[in-house]
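Next up: a single chain in structure tokens, the form predicted on its own.
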Amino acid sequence: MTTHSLLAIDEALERVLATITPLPSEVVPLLAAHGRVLAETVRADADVPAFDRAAMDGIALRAADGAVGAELVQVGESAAGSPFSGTVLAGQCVRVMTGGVVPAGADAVVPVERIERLDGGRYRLLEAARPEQNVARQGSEVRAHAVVLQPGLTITGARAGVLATYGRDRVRVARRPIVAMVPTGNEIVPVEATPARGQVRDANRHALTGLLLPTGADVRQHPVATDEIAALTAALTLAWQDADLLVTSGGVSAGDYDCVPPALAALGATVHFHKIAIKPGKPLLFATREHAGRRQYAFGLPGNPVSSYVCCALFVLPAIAALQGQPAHWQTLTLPTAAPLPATGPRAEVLPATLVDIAGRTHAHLQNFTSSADLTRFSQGDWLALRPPHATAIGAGEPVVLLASPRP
């Protein structure tokens, strides 16, 4: 296969997403839903505010009585959770606390900083009251039955608070995708080991897991598999048995010891593509199989650390989003480049980038790295820049495309 016949990366992503069926949902307690993906439409069960609410500490009064210098008599107090039950009449006021119920008859709240307390439970206004001043009317934020959260949203702290606001102590969420992580290679040794000549530590496992965990995936670790078809097939059989998504690293190039493609074939997998027009990451493989009544997915990532990381970011992360019913296409951000960039070749290029300020404007500074094995230098970037194939050289200040979210 020549470089010119390689699958374009956007077409490769479309092929991945076309195969994916979202996972079933489940109901969990609200405290267990943080970071999960919402799988239902949530509607308000009541107005918010549920009553006319004071936005400041002060006195509630009729705005018609609120001229500068007017003196009003306090007839009660309305604290949060302990409302005043009467009605405010002409010349009267009620002491009210932030969040308290604005009593009937009152249509303004003058803050404590703008009133003078007198003897005999009286107050003098230091500024005029305006109708609706510091009053949040019932339903002014959200009306009962209005949609407040849509399926596909990640349940953040704020959204968990919204769910609690509307009485949702249990919530329906997408099932967490089970991801089986299987590094491959005879040269891989544990992180704590001292590599012999020709060996490398198991770095890909940790780099990829760091990418996957923030997605909500249930990442399950499996031992490093050796570069021998029978042994690799046995290892993948075990790892893929219960996993929705199998992620391997290494063993997908064209060498004598690249055994992932035949091992997947032995497990009944259909390869949808193998090798794409990207630098780094050309050997990427994507496959699916039907097993035990459900569809399973597999990504064979390249073994070089930067290639593996890039392919995981560009393809595995969108796949996990799609499995949970979330938008899965790359979100991009265009910024001016801080320095000139050379022309690209026939493959799309991915480079690490940082954001820098130049003359008060944010620019993208693309980092150089020596090779697809140079994870150390690659890690100095916080963003991924994506340059198209056959792009012409550009000067400083010209636009460059970044993936819209910084890397976890």
Ligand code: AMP
Contents of the next structure:
Amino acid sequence: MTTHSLLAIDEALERVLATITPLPSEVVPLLAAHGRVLAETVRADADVPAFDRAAMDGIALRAADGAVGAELVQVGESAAGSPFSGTVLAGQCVRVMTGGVVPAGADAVVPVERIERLDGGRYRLLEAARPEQNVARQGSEVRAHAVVLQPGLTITGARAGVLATYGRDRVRVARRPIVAMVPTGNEIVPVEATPARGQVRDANRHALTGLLLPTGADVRQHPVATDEIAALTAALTLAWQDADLLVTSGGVSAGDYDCVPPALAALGATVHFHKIAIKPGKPLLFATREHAGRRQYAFGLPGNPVSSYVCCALFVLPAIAALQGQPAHWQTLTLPTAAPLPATGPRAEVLPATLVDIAGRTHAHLQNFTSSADLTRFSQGDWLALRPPHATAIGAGEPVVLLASPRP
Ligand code: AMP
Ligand code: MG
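Moving on from the form predicted on its own, please list the structure of the form predicted in complex with the named molecule.
To see the whole picture, the full complex is given below, headed by that same chain.
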């Protein structure tokens, strides 16, 4: 296949996303929902604040009584959780604490720093009170029944707090996509091994797992598979059985021992594309199959560590997002390049980048050359930069595109 007939990367992503059917949802306890993807619309069960709430420690009074120098008689106290049950009348005030209920009759809270305590339970105002000052009215943040969270949102810490605010001790989330991790290669040995000559430690399993776990994927580890069609087919049969997504690394180029395509064919998979216009990562393969009443997905990632990483970031992560009902297109940000960049060839290029400050403005510093094998150098970047195919050389200060997530 000639390079210019290779599939463009955005078209490849469209093809992946077009095949995706979101996974069913399940209900989990709130404490188990962190990092999961919301699969329901959440509404407020009550007003927030649920009562008129004091925003400061001080005294609650009628703003109409609140001229500078006015003296007020304290008739009670409203601490957080222990409201004052009476009504504040003309010339009266109630001590209130932050988070306490502003009592009936009062419409302002003057903070403790702005009052002077006198004898006989009296206070003098050092500053005029303004109506509504330091009073968060019932429902002023959120009204009961209002939509507070939409499906497809990742449950971050703040959103877990929102769910708790509205009493959601159980929440409906997308099922975690099950990913079967199957590195391949006769030369690949586990991390704890001392490689013999010609052997290589299994970096990809760990690099890819690190990329996958934060997405909510349930990554299941399988042994390294060998470069032999029958053995690989048997290994993939087992691994794909219960997994939504099969992720292999290696064995997908045009070498004599590249057995992933025939093994997937033996499993009844339909290949949607094989080889795309990207550097690194050209050999990427994507396939699906209908099995036991559901659709399953397979990514044959290249073996070279940088290639497999880049392909996982650009294609597997969006697939996992889409499976969980999330927006899945690449999110990018554009920054000026810190240094000139050469023209690109017929393939899109993905390069590691770091952010640098030049004269108060954030610039992207791209690692100009990366070998698809050199994960060590690649790992020094904090971001992935994406350069289009057939780009002309650009000078410092001209725009470059970074993937907003993930970071290498
Ligand atoms: P392949 O795509 O199988 O031809 O592999 C390309 C290159 O990536 C070879 O140099 C492999 O040794 C290397 N490689 C393949 N799988 C892994 C892995 N799991 N960890 C580290 N390097 C790998
Ligand atoms: Mg191999």
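Positions refer to the first chain, counted from 1. Just so it is clear, the structure is predicted and the values come from calculations on it, not from any experiment. In this text, the rigid core denotes the largest set of C-alpha atoms whose superposition between the two forms falls within 1.5 Å.
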**Message:** Could you check, with the core superposed, whether the Cα atom of Trp383 shifts 2 Å or more between these two forms?
**Reply:** no
**Prompt:** If the rigid core is lined up, how many Å does the C-alpha atom of Asn368 shift between these two forms?
**Reply:** 3.5
